[in-house]
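Take a look at this one chain, the form predicted alone, written out in structure tokens.
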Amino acid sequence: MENMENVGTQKIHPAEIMIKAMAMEIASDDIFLHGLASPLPALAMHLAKQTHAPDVVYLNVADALDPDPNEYKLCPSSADPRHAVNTIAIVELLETFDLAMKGKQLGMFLGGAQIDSRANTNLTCIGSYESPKVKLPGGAATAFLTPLVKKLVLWTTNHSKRVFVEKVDFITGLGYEEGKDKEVTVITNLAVFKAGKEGLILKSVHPGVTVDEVIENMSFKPYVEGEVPTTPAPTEDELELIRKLDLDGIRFSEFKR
């Protein structure tokens, strides 16, 4: 059963703890893209944009460029191409990854089926790639974008051992580098982790989540240091903004009900 938190007279969903966190990490002088299948992370790049950060660049794989707020609505498809109506601009995804390779200011939100204690994701099959037992749908720009960008988030709605592995089966986006420039979260429908030298670091976990319930649901274990904060949950006022953003509820579309 998903852990539920009041603010004020509203319910929240672990989506909208998880849109709140998403959105924490992005800063008003960074570039943020998402992919396919990123209703959270769209809801997460817009609650930025009308909160703490006005400037953010906003790309998502519809092509658009800071499509505008009052005039968006979530659609099922990420690439719906009404998620282009009412933008500044059209701009080819393929055009990150020049902003990629100049170095610029750029975060990217991902899935993986699999991530490691190195926050490596594998978004490519289960089982070994000359005979997998799952083949996945693949990385797209993942491999080529994952050493580039300054920020990466990972995220997940199924924190389980079946996603929390020692070893990924197969590398399709690298995650933590000792010694590049680039900062690497990991956010889930239980916790947030920072990835680090030690490995995934817990900085804190969502309402009604205990730290023993993170780590029973993981194949290793985090680096916990001290007592673990609550995720704060989105205020009243950011809980309507993403209502109104997604009037459909496809933000619950891969939870359990």
Contents of the next structure:
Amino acid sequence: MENMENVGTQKIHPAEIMIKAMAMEIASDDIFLHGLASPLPALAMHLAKQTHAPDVVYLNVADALDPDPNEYKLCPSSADPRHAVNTIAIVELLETFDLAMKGKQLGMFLGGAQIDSRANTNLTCIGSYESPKVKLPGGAATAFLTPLVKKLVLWTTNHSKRVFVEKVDFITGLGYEEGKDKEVTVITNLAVFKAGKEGLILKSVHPGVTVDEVIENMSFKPYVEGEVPTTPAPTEDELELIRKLDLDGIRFSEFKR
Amino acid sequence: MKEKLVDAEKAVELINDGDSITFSGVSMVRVPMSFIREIIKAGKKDLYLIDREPGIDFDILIAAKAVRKVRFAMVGFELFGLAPNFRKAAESKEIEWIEDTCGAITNALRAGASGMPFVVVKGILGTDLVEIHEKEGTWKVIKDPFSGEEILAVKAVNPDVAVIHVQKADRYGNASIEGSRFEDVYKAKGAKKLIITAEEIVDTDYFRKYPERNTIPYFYADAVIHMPKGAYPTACPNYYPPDYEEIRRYLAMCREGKVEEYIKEWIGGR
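What would you give as the form predicted in complex with its partner chain, now that the form predicted alone is on the page?
Next comes the full complex, and the chain you just saw is listed first.
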């Protein structure tokens, strides 16, 4: 109930709940990367690094290592040079990919236009590849990184039947893979899931969201066991930190469609 | 060292209709937009564009009917939405397209720069992209000759032409990329022809003083063009940020069906 009150008094946006949830997936001995079109992951990585995960290796699509949070300004393109402000080194994306191939403790944030119960994702096309109804932008690093990373954090700001489908039209990325050292998390505007043998396992619902609401907006049934906890909302200090990095409110852009 | 400094009209003659081309930068950063304008002006046709994460460059060339085929891992405008002209042309089959994935295309470019015929890349197996590329002849699932495990062989990419926008170059083609390099050094070294466009033409002494800043030495280049604001409206690190308003204006005009008007105005302007 504490979280609900927080929401009431501070008007916490789902974007900020998601940022906090994403940050919670990051540990201090991880290496984390974010790609293009990734305002929420960029902020989550800063938040984690400035709170519980100070030693996380922060890498981004602007080829920057540990950009300076005091000078950082979140911009519409995730590769904006301002995301490399006071970087300690330029690390080419290829070099970060080498870390993935070497089996390092790499985590990555990726999206999904369609996500199935195994957390496989489609970012390639709606309909067939040969004659798509919609040609989506493409999976970027998805096909390459999803089988290699140790932590895969998928996110969507559109928790709906259209996104959570029984079968993706095209497998751009692999989700849960049995027996592999790979943790798969799905974070939406309503809830947090882990992918496992049982399918998507509902781990928490955001403040003010019901379990029914979460299930009604999916084409398949997630695995729900017992009382589902509430996703922790960011504290006042954490919110302040997020807002300082994103004075223009870029974090809300994905919600305006 | 040979003189390579030429004007844009001369350099664009290095491109033949039907060529495969790759451009520097990603998304809205350090894309050689001024040279792309010259490609459109020169009426080049049937180009095959290859890149990791392009945006306005692919989209505007497609709108200008200069493109036969595209290969990319992602093409779009990030938070501003899908690439309208790419999407339309792909869905209506006006152009051919093949989707790639960042780890494969970047390694293919690095292999191209190294003179390797192919490179093995981990990951990817199990995704639907494998079948697409096996059909295309760009990837092949092979057995690791040492471990016997399945692994993906990715054919090297050596584009006919690379156009790389840099912050500083001299008249002989020594070129300095400041800040993020992306795969641009490999693109430059793997392409059959290299065109450098530069914010500033500096004296060769600059490179003698700071040889570590010479990211692409002179012997790779076929042409150097002085193009201040040559990446605009995309960013050029240490020079200018992306002009998001201009990129939004492009998209708005595309959505209103006025892309031809935009291109006409863009070609006419300086």
